[in-house]
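Just the one chain here, laid out as structure tokens, in the form predicted alone.
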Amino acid sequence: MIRIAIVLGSTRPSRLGKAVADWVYSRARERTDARFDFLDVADFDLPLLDEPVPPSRGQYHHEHTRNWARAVEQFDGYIFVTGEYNHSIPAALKNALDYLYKEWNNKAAAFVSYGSAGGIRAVEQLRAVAGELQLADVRAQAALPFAAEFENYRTFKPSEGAEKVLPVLFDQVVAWAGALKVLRPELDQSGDEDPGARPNLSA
């Protein structure tokens, strides 16, 4: 079965992204065409990139990097939940992306964003980063403006429009994730392992 990770990129204690990611995850679990899991960058305690060798070499010196790599590599695609900080990507998410390379290659990516302008400027930059990491980004995007999707700019209450776009996003990322598996023949394609035997994703 196709495996998709919902990646929460903000690590701020007061982040609004947790409610958004929980919504995405709850809707994703209603589907039967893929297995969805949750990856919270905050769970991995990644310092500012401290690997002495470029990640494209795959020579990881630190255990926190190896933990992150093990969590990321098992998926076929990702749904990145991101806020917009100063017209850009949260630093913690950019840092987490920069830690790895081959673990991202030839996989699919979709974006759910939030912010004063729906987070669209952050996703514009994320699409460029995804291309360099050989992540194929799908067109559908859930962009959630504070004024329309958050009561009093704090409490997330997804609109009917947001609810309608999410299934389209799921359809695209699952389809592309499946199509790209052929480019990774070295991986086990069965996906039949016991889910209970999978590693702790927040190790």
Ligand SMILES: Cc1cc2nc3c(=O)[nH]c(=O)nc-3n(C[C@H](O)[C@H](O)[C@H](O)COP(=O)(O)O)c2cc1C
Given for the second form:
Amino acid sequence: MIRIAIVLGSTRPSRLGKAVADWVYSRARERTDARFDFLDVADFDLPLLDEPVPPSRGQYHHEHTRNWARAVEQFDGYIFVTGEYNHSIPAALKNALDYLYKEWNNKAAAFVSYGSAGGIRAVEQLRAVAGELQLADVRAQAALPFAAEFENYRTFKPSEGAEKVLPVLFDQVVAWAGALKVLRPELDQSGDEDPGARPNLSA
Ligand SMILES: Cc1cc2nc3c(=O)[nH]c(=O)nc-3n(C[C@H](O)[C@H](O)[C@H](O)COP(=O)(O)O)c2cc1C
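Can you give me the structure for the form predicted together with the ligand, which would complement the form predicted alone we have just seen?
After this comes the whole thing, all chains and molecules, with the earlier chain placed first.
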């Protein structure tokens, strides 16, 4: 079974991101083509990156890093739910991404964003970060402008358009998450064999 994490990247008290992530999670759980779980960056209490060795070397010295790595590595793809801070992504999300490397590699990513302009500037930057982490970003994106999707700019009320884009986003991230499994040979050693999820490259 393909596993996708919905990653909530804002950690502020009173964050609007929780309502958005809850919506994504509730719609995702109606699907049967993948298993979806919720990963809240706030639960991991990550300090500003304090590992002495670059993450690409995979030598994690701190228990908080190993906890985060164990949580992230289980998944084949991610749906990042992000707000926009100063036209970029929240520092807490960037920090959480920076902590790890191979746990993100050769997996799929999709984005749900919110903000005055739907958070699109943040996601453009997030797509660049994803490339460096070897996370393949799908085209479909749910961009939720405050004026259209939040009552009084506070209470999240997803529109019909937002409801329509989400299944497309799920389709794309699940398809790529399955296709990319073939690039992660370590799955063969762990006994995770799901031939149906792998493309037949010899055909
Ligand atoms: C530090 C900071 C910078 C912000 N910069 C932007 C911005 O550039 N564009 C935008 O649309 N909203 C901006 N906002 C408003 C946020 O979109 C709004 O506070 C939103 O609720 C943030 O997501 P969160 O509640 O999940 O943390 C900013 C908010 C903060 C706290």
